[in-house]
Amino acid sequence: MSTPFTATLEARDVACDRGGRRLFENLSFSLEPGDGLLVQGPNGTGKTSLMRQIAGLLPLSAGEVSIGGVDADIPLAEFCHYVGHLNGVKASLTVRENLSFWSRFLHGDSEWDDMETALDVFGLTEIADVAAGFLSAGQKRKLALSRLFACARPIWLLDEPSVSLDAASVERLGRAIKKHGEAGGIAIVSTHVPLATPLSYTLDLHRLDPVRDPHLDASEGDLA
């Protein structure tokens, strides 16, 4: 990437209803370029739902999520990379072909020439020509995360990204998130596993009663 990201992200009084139950409401936060937000809480508190709301895959029950510092005519979803619980891997395609598919999907007809970087981030170069159907669960997860590098987007939404990863790969993930932040990118991460790199803020959905200020500075020990 030749220039740093400039996007900001703001949530104002966001609420989420699922199955006739309100998971959270009046949730507000503001993230600047380079910020990271760690989303925590027990299962069922709305971590995945919040990610999907930001990605435009789930409607807001109330409130607004907006992006600044970018072209206002482009929808927020176009600036987001969402990696959820499902890997979205095509078993009949090789590792390289899976990434090529996603790069064409994200880039359209424009050429993408950073395949080797995407393969190298999680150590997939040596198995680039292996069909994805033969990969282990951890390798499939690394392939899914490699899509983050198929197209530069400022906002990463990572829902339990370390599932099935070994310790070395969790370290690689932490370094990738740190590098993304250094380039001005924003990362919102839901995880039960400590990351190799601290994030700027912590939002604990379990502590919302039903409202909790999400601006908890990591330096105050919220990531300990």
Contents of the next structure:
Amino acid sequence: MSTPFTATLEARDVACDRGGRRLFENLSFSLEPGDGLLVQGPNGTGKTSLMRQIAGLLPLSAGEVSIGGVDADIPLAEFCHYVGHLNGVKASLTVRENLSFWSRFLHGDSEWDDMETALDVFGLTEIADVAAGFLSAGQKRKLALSRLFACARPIWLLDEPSVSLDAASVERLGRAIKKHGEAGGIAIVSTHVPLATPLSYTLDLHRLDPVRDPHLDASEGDLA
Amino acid sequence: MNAALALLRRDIALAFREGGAIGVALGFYLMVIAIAPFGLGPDINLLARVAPGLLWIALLLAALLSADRIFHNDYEDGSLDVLSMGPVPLAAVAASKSLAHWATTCVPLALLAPVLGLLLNFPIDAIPLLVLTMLAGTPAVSFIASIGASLTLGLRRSGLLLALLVLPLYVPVLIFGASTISTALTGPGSPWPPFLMLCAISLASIILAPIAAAAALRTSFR
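Having seen the form predicted on its own, I'd like the form predicted together with the partner chain now, please.
Once more the chain from above appears, this time first in line as the rest of the complex follows.
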């Protein structure tokens, strides 16, 4: 995790259509290394869709999202961690096996990060050899979030990361996001629970009249 | 490459730990072959003649039973999202998962086939060729099934639709697989031309099916 990240992320005039409705349009922002973006808005305004668009899981209806400061030949998705509503946890593998699989898979040919450190961030070391099927919802969530530390990637896309986490874990998550920012990483977080760490920008998809900021600009949108 | 290998290892480990799918496929194969003589009658010469085709047809159906699971579990628990963001292209993910299906379903079925052949009066000296043919032809079975599995991802009762989509694509595998064995048993001619065609079908599907499956997977994210 010590590698300072240099990636920048820029969105220009991004729009999103879901099921024939336009959720948002003309969304633009630019994030420098170390920035954080808090995405807010009522249910159904496209928070998840925006995250999935950046992760390359949903096509952009208009505009573009680009990454700067890194090798341009590698797709944007490979610089991102996406933790969404589903945890990607296999019930019949142990906590350690789940995490070490993701570490190996996401690293590919490069060196692996230290698994024990990754397990320790959310205090999963004690239950490392328990099959993930026996974990509580909160513990599964922590396991999914531990993926962030199993492979260093500059951009974190966290969709409602605090769901089913206890207060202490939400605080740990906040500290982790802060540390990630200090290392030059970018975090885009959607949450209804206030995080311990303030993020540099806030984007409200409902009003689309964002906190005015030189870096962040999203003009009017047509909302459902 | 390491990423694809890690995925392959995990899928094989999961298949053996969760167990169910392999047992069901083997049990289904056994049942179909075991009831065939009740329908066809006790004529052992007839059974020996239809054995190659019957063993192949039942193998295809048994392999299809677990085919809708190739991507389904990863789709349901969100793993597929993360798999698509790894350092390997989605086609490599699809190839690795198809290979895992082959190793955990088709190989056990191919190894069970000689035992079931005995129920159909299949000649013992042709058993090595039977296993060889099935091992050579079944990669096509798993890889073609992965196209159907990716197209039917997220649908209810996807298994039935998958069978409808994929079975017609199995016709060449069935023709060349069964004719390799029957030409070896009764002639005329050499069994190697159909065998090489079978190998060619397998190789082509190993290359082409993951590309098609990856394209279908992309649409399933929407």
